[in-house]
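In structure tokens, one chain follows: the form predicted alone.
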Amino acid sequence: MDFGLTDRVAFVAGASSGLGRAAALELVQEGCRAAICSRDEDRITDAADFIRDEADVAADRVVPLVCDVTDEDAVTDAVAKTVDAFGGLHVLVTNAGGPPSAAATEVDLEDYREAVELNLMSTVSLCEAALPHLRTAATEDDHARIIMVTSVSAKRPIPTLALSNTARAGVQGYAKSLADDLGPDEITVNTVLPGYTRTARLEDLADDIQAETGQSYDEIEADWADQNALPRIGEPDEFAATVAFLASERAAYVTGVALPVDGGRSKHLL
């Protein structure tokens, strides 16, 4: 299947590792030119090298940028540098690391504020910075996509992830609102909700559970897998393939969707 992504321009946030890097790699393999960002210069430079090597593309097709997505000025600057480097922007992938794990009664107001800044306000900031360029892409190239990385916790809260449950739900509300507003401009807005996927973030969560319960990592992973219809943990490239589809020409009539990529963990009807 041709996704129609050849020479489209993508901006992927939080792409130094994990799901962000996997999504960026998939988009580049499908033909995109990509700007990727993270707070750490060494890590994002390494990620750019990794993506170029894996996708076997020229160095100038992947641009690493240092950007703290909670800094509005830094976000605006990173998007501007992307457009300067590639001449436009067609695909925005919003993404940021998850807040610390904790129950609702174990965190304070400042923890909630930081979680909302990290996951919700960074998403709003990225969209605001990208929108003028996406409107141009929709008009000139008939291709403009916003894809927000959230979590299955937005549909089914996880008891130990109160901060994520709260902030990710806000992202879902924003995405639904934005999809309605941008529909007339032919800009699609969708969210992708990963379940338990084999990343460093999952290892950190396992470490927290192990410290509290004494379970081994294998036991923790087995417990997670048992919650899914597919009894295993997801892989980053499986998640990334979904992002690439939503970024594609083929997904032009898909908007306002919250799409779980969780091996059937979510048991809701809708």
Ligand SMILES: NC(=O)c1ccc[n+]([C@@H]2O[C@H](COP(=O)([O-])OP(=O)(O)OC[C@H]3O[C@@H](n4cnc5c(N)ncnc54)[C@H](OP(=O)(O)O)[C@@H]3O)[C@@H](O)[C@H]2O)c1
Given for the second form:
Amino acid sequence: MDFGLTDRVAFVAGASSGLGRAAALELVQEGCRAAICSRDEDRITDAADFIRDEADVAADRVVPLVCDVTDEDAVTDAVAKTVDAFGGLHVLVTNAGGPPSAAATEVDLEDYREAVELNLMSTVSLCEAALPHLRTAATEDDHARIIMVTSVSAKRPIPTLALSNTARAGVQGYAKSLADDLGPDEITVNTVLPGYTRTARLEDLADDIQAETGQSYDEIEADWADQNALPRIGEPDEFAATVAFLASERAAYVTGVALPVDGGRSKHLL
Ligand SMILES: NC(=O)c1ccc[n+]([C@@H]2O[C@H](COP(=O)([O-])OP(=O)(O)OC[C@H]3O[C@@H](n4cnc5c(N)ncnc54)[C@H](OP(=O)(O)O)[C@@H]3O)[C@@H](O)[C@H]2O)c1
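For comparison with the form predicted alone, produce the structure of the form predicted in complex with the named molecule.
What follows is the entire complex, opening with the chain shown before.
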């Protein structure tokens, strides 16, 4: 299938590792030019080198940017730099790290505020900054997409991830609202909900469980895998392939969807 992504411009946030980096790599392999951001200059520069090497593309097709997505001005600046570098923006992938593990009563107001800033408000500010450029892309090139990385915890909250459960639910509500608002402009808005996928974040969560229960990493992984229809942990490239499809021209009539990429962990009928 031709995804129609050749020379399209993507901005992928939280892309120095894990799911963000995998999504950026997949988009570049499908022909996109990409700006990628994270908080750390060395890590995002390394990620850009990794993507160029893996995709075998010229240096100027991947632009690393330092941007903390909780800083509204930095977000505006990063999106402006993307448009300066590539002349437009067709695909926005919102992403960041996940908040710490905790049950609902183990955290305080400030923890909730930080989680909402990290996962919800960053999504809103990325969309606000990108929207004028996405509207231009929808008008001139008939191709503008917003893809938000959330979590399976948005569909079935995970008791030890109260901060994530809370912030992701907000993102799902925002995505649905935005999909309706932007439909007349032919801009699609979808969320992708990773299940347990092999990244640094998963190792951090395993460390927390190990500290609490004394289980080995293999036992923790087996417990996670057993919850899925496909009894294994996901790989970042499996997640990334879904992002690339939603970014593609072929996904033009898919909007307002919350798509789990979770090996069948979500057991809901719909
Ligand atoms: N992996 C899973 O199993 C899984 C499952 C469900 C949901 N998720 C969610 O999916 C998202 C991505 O997870 P992941 O597994 O890819 O985690 P990861 O490997 O830890 O990657 C997180 C990325 O976000 C960047 N980042 C963190 N805070 C940022 C900020 N304020 N501004 C800009 N960039 C920031 C990090 O880069 P720097 O440190 O260089 O800034 C890194 O590139 C997270 O929200 C996570 O909770 C993951």
